[in-house]
Each structure stands twice: as C-alpha cells, then as structure tokens.
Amino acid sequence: MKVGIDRLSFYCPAYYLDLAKLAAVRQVDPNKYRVGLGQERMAVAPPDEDVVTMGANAALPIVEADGVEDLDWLLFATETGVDQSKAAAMFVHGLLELPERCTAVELKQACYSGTAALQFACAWVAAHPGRAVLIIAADIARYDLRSPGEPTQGAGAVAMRVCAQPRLLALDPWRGTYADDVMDFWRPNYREEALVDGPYSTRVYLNAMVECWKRYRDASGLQWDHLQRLCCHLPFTRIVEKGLQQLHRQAGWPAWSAEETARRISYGLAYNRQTGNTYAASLYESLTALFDTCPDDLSGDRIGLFSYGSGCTAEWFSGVVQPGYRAALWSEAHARRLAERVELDYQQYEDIVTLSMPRDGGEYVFAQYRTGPFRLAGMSQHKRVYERA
C-alpha cells in the first residue's frame, strides 16, 4: 500500500521587503543578499497575521476540495508558537470547522518538526487505511534588525493531506537520521526574536546532511543517481549548493555539471527566493514549488528530501511523484499569491517587525490588512481572538 502526501497548499503574507532595499539601507552591495545568499524578496506578516491564520489559510482549499470526514488528525508544526499551552493546531480546528472526533496538536523541533507530523502522519495511515491527516506547518522567522540573520527572514505555510493512495509523492520506506545536542540556533522564551551563531549553523546543518546521507544510502542501497530531484531544508538558497558541494568531498558523491545541478534543484528554490526563510514550512514549500514551477513530467521522478531542524534533528529521506499528479496541484493559485503581493518601503517594514503584541491583557482590535480569508481580530482578556474575514 503506498502512503504519502496527497495534496500540498502554500499561503503566504500579502507583502514583501525587497532585499536591494534593506541593502540599500544597511549600506551594503546587493548581491551580498542575491547572490552570496541567494534571496530576492522576504515575506512581512502584518499586524493580523500569525502561524494560526496563515495555517488556517494554507489548509482551507483542501478542506474545501476533499471535505474532512476522513480525518483523524490535525498535526501542526512550528517554531513560533502563539501559545506556552494551547496547541496552534487548536485555533486552527476551530476556523476551519473540523469534526470533534480530529485530535489537534502542536509538534516542535525547530525546522524539522514538519517533517516529524509527516513520519508520524504515514504511520497512523498505514494502520488505519482509508483515513487521512492534516499536517500544517507554518512559521515567521524574525531576528534583530541589522542582524547577520535580518536578510533571511521570512514567512509562511504549507498544507498536506496525507493518505493512502497518495496523488502526489509516495513516500519510500527508508530514513537516514541524524540528532546531536547543539546551540546553532534558539530562541527564549522570553525573546520574540531567534538567535542564531550563522556559520556554526551553516557547519551543522552540511554535517547534518553528509551523516543522514551515508544512513539512507546505506538503509535503502539507492545511490546519488536514483535521486532525479532534491528538495531541501532552506534557511537560504545558496546552501544548497554548499551541501552538494559537502556531499561531494566527504560522502562520496559524484560532482554534477553546473547544467544538472540547476536542472535537478533549481526549480525547488523559487518559492524560497520570494518568501525568505519559512522554518517548518522550507521543506515543503521547496517541494510545492518542484511541483508548480518544473516544465518537465516528474511522473515516476524519485524527490530526495533533506530535512533539518536546529538544535539538532535531521532526515534525508524520499519519494516517488506519482501520475497524474499535477490534476492535484493548485499552481496557478500559488503564483497569483506571490505575484499580487504588496511591496512595502523600508520605514514600512521597521514598522511593523518592531510592533509588539500587546502584553497587558486588555481589549484590542488590530486593524485589517490584505490578509485572508482567515485574521487575527484582536486581543481580549489575554486571549487571541481569531475572525473569517
């Protein structure tokens, strides 16, 4: 029985910085974001928007298209968690209308944790057949302003309905993990804004990748050619092309033309460049993307993924894209999202990065922006109050 991931659906914020601005303004040269980082444009959520109304957004056309009857699970994840005890996955459940029987719940591993409801959703599948799991991961990267991690920012989610039968990527059996104890990248409970030691981080996560590549090379027997497109995590762009690098020198892997390494990895990044760093959502929305952008046929294409989350926990792992599977994609709909998106100036930006959610328990209504069809209407009596916009 195969047992994968059945539909994906990416949302993000209706605005954007682009990053020749913040150059301009930290007074550096552009390229040092373009090129050296390889990102474009970084997704602002408004005043309205959190991880509860983007998930809420992302999972609303697939409840819509395939209804909720089959399912038994909401599985949310994510690093930026509006509440210390209430799941996420629970203001979700509410919007979208889910049935009393769906339990919800919040999972956390910094970037990995997606990929964490993915393994645990296939495995509810494959000994319930017939029923289904909604997985949202969704995410806002922030750090201090003029910070090293400042151009990556970013924000978003993804959506997937995992089921048997699956209409886009059945997932293969095999697994190549990773786990060490290490402070790359954390944020307190007490900061709204993450910390993160970037080249350590860079150095972890390629070491990351080499190690779980040697244990799912070595589980499943397949080798770098069996792989006809890789997807992986993005906290930027241009790491990817550090990885296979590191891929190369330690693990043995064949050095690719500059022509195959674009054909196989290119169209995975475009959502990427747009939107800056999404945390749990990078990886899927990396593969949305493969989905959405790439010409060529993927039907029977083995998708290599790399997951990695900070801290530290990371999987390479894989599927098979399965025909027919693009009757399932809603492509024109993610790129009318980014492309009518609303560019803010630099002050705007500051703006809204720096205003904090009010603190004092009071009553508080937040102005409207381009958000939707899911808001966040205000505060009351310490309580997020959440609206159908």
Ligand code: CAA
Given for the second form:
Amino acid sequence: MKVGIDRLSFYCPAYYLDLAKLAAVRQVDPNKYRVGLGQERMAVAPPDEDVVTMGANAALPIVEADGVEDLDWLLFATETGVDQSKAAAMFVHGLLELPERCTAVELKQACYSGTAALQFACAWVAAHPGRAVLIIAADIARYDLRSPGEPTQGAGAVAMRVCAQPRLLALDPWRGTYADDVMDFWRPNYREEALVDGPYSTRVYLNAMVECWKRYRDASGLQWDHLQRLCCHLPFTRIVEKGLQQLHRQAGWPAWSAEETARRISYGLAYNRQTGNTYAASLYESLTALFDTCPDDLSGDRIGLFSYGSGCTAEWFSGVVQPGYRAALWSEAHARRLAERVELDYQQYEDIVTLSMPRDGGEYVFAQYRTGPFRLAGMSQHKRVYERA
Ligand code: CAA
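Now that the form predicted alone has been shown, please provide the structure of the form predicted together with the ligand.
What follows is the whole complex; the chain from before opens it.
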C-alpha cells in the first residue's frame, strides 16, 4: 500500500520587505543577500497573524476540498508556539471545526518537527488504511535587528494531508537519520528572537546532510542518480549549493553543471527566496514550489528530501511523484498569494517586528491588517482571541 502526501497547501503573510531595502539601510551590498544568501524578500507577519492563523489559513483549502470525516490527527509542527501548555493545534481544531474524534497535538524540534509529523502520520495511516492525518508546519523566523541572521527572517505555513494512495507523493520506506546535542541555534523561553552561531550552524547542517545521505544510501541501496529532484530545508536558498559541494567532496556526488543543478534543484527554491526562512515549513514550502512551478511532468520522479532542525536532528528521505498529481495542486492560488503581497518600507518593517504581545492579561483589540480568513482579533484575560474575518 502506498502512503504519503495527498495535498500540499501553502500560506504566507500578506506583507514583505524587499532585501535590497534592508541592504540599503544596513549599508550592505544587496548582492550579499541576493547572491550570497540567495534571498530576495522576507515575509513579515502583521500583529494580527501568528502561527495559529497562518496554519489555519494554510489548512482551510484542504478541509474545504477533502472534508474532515476521515481525519484522526491534527499534528502541528512549530517552534513559534503561542502557549507553553495548549497546543497551537487545539486553536486550529476549533477554527476549522474538526470532529471531536480528531486528536490534536503540537510537535517541536526546531525546523525538523514537520518531518517527525510526516513520519508519525505515515505510520498511523499504514496501520489504519482509510484514515487520514492533517499536518500543519508553521513558523515565524525572527532574529535580532542588525544581526547576521536578520536577512534570513521569514514567515509562512504549509498544510499537508497524509493518507493511503496519495495523489502527490508516495513516501519510500527508507530514511537516513542523524542526531547530536549541539547549540547551533536556539530560542530561550524568555526571548522572541532566536539566538544562533551562524557559521557553526551552517557547518552542522552540512555535516548532518552528508551523514544522513550515507545512511539513506546504505539503507536504500540507491545512489544519487536515482533522485531526479532534490528539496532541502532552506534557512537561505544558497545553502543547497553548499550542500551539493559538501556531498561532492565527502560522498562522491558528481559536480553538476549549472544546467543540471537548475533542473534538479531550482524550482524548489522559488517560494523560499520570496518568504525567507519558514523553519518547520521550509522543506515543505520547497516541495510545494517544486510541484507548483516545475513545467516538466514529474510523474514517476523520485524526490530526495533533506530535513534539518537545529539542536540537532536531521533526516534524508524520499518519495515518488504520483501520476496525475497536477490535478491535486493549488499552484495558481499559491502564485497569487505571493504576487499580491504588500511591500513594507523599512520603518514599517521595524515597527511591526519590534511590537510585543501584551503580557498583562488586559483587554486588547488588534488593528486589522490584511490576512487570510482567520486572524488574531485580540487578547482577553491572557487568552488569544481568534476570529474568522
Ligand atoms: N556579492 C555576492 N556574495 C557576497 C557578497 C556580495 N557583495 N558579499 C558577501 N557575499 C557572500 C559571502 O562570500 C558568503 O558566501 P560564502 O558562504 O560562499 O562564503 C555569503 O555571501 C554570506 O556572507 P557571510 O558569510 O559574510 O554572511 P554572514 O556571516 O553575515 O551571515 C549567516 C550568514 C551566518 C548564514 C547568517 O545569515 C545567519 O546567521 N543566519 C541564521 C542561521 C542560519 O540560517 N544557519 C543555517 C544553518 S542552521 C538551520 O538550517 C536551522 C535554521 O533554519 C536556522
């Protein structure tokens, strides 16, 4: 029985900052961000958008198209949780009116947790054919203003439906994994911005990629040329180029020409270049972009996927694209969402990211910005109040 991803729905905030504008204010050559990091724009979440609203907005098309009756689980992967106790999944459960029978939990391990959710979901569906799991991966990536991480900030969400006989991607049984207790990137409970040792985190990411590849290769018996396409966790899109160089140096991958690299990699970078890092959603945003923007027929192609979460846990896995996949995509809606965003000037960006959530338990009504159907209306007695606009 095939098990895997049946639907992919992407959502990002309606606001962005052009990194050329950030470069001008920071007095940096804009090519450092555009070429050196491979990033063009960063999505900025307005004050009435959080991971709950982004996740619910991403999942809504799936729920409307496929219903909720066969859902056993809602798994919410994030490292931008809104509560230390109540799962973001529970708020979404309410907003989407999921059945009482459908359990909902939140998962955390930096940017890796979406992949943990996917593996749990596939195992559940394999044991319960005919049932389905809804996964949401959503994050807001925040670093200190003027820090090296600032141009890699971003925000976004991907919702996935996992079931048997999936319409998009049937997952292979093999995986190559790696885990090590390191402090490359973290966010203490008292901070809204992450802390990171950037160069070290990049080295740990690249080392994990090679270790995972070797284990995946040994487990599957497959070689690099069995993977027609590659999607990776993308803290910034140029990291894939660094990954390919490392795989070439340490694991015998060929040095691909620019054309070969573009064919196998570039379609999957299209959305992440426009949103910045979306942490748990990043790999699945890349997969969505590959499906949506690649003009070739991907049917039968095996896609290699590399998931990385700082701290760190990583995994290489793969899946095979299913015939007729295009009928299950929302490519036009995704392109529209990205194209219709509103550009912020630098001061508007700084004003938004320096706003903090109220902490005094008072009554607050938040100004209405552009969002999807769900928004964060305010706070009341220490409770977040959501509404469907
Ligand atoms: N034109 C073209 N390229 C230029 C340039 C110019 N004018 N100026 C600089 N560059 C290049 C540099 O040569 C460099 O390329 P190489 O890596 O090939 O040498 C690139 O631009 C970046 O320049 P720096 O290394 O000087 O950049 P930096 O030190 O200021 O910051 C960073 C880079 C460390 C990635 C930083 O953005 C950061 O800390 N980001 C957050 C952490 C992160 O993303 N880590 C990735 C792995 S961890 C992970 O994956 C989990 C996660 O999601 C966070």
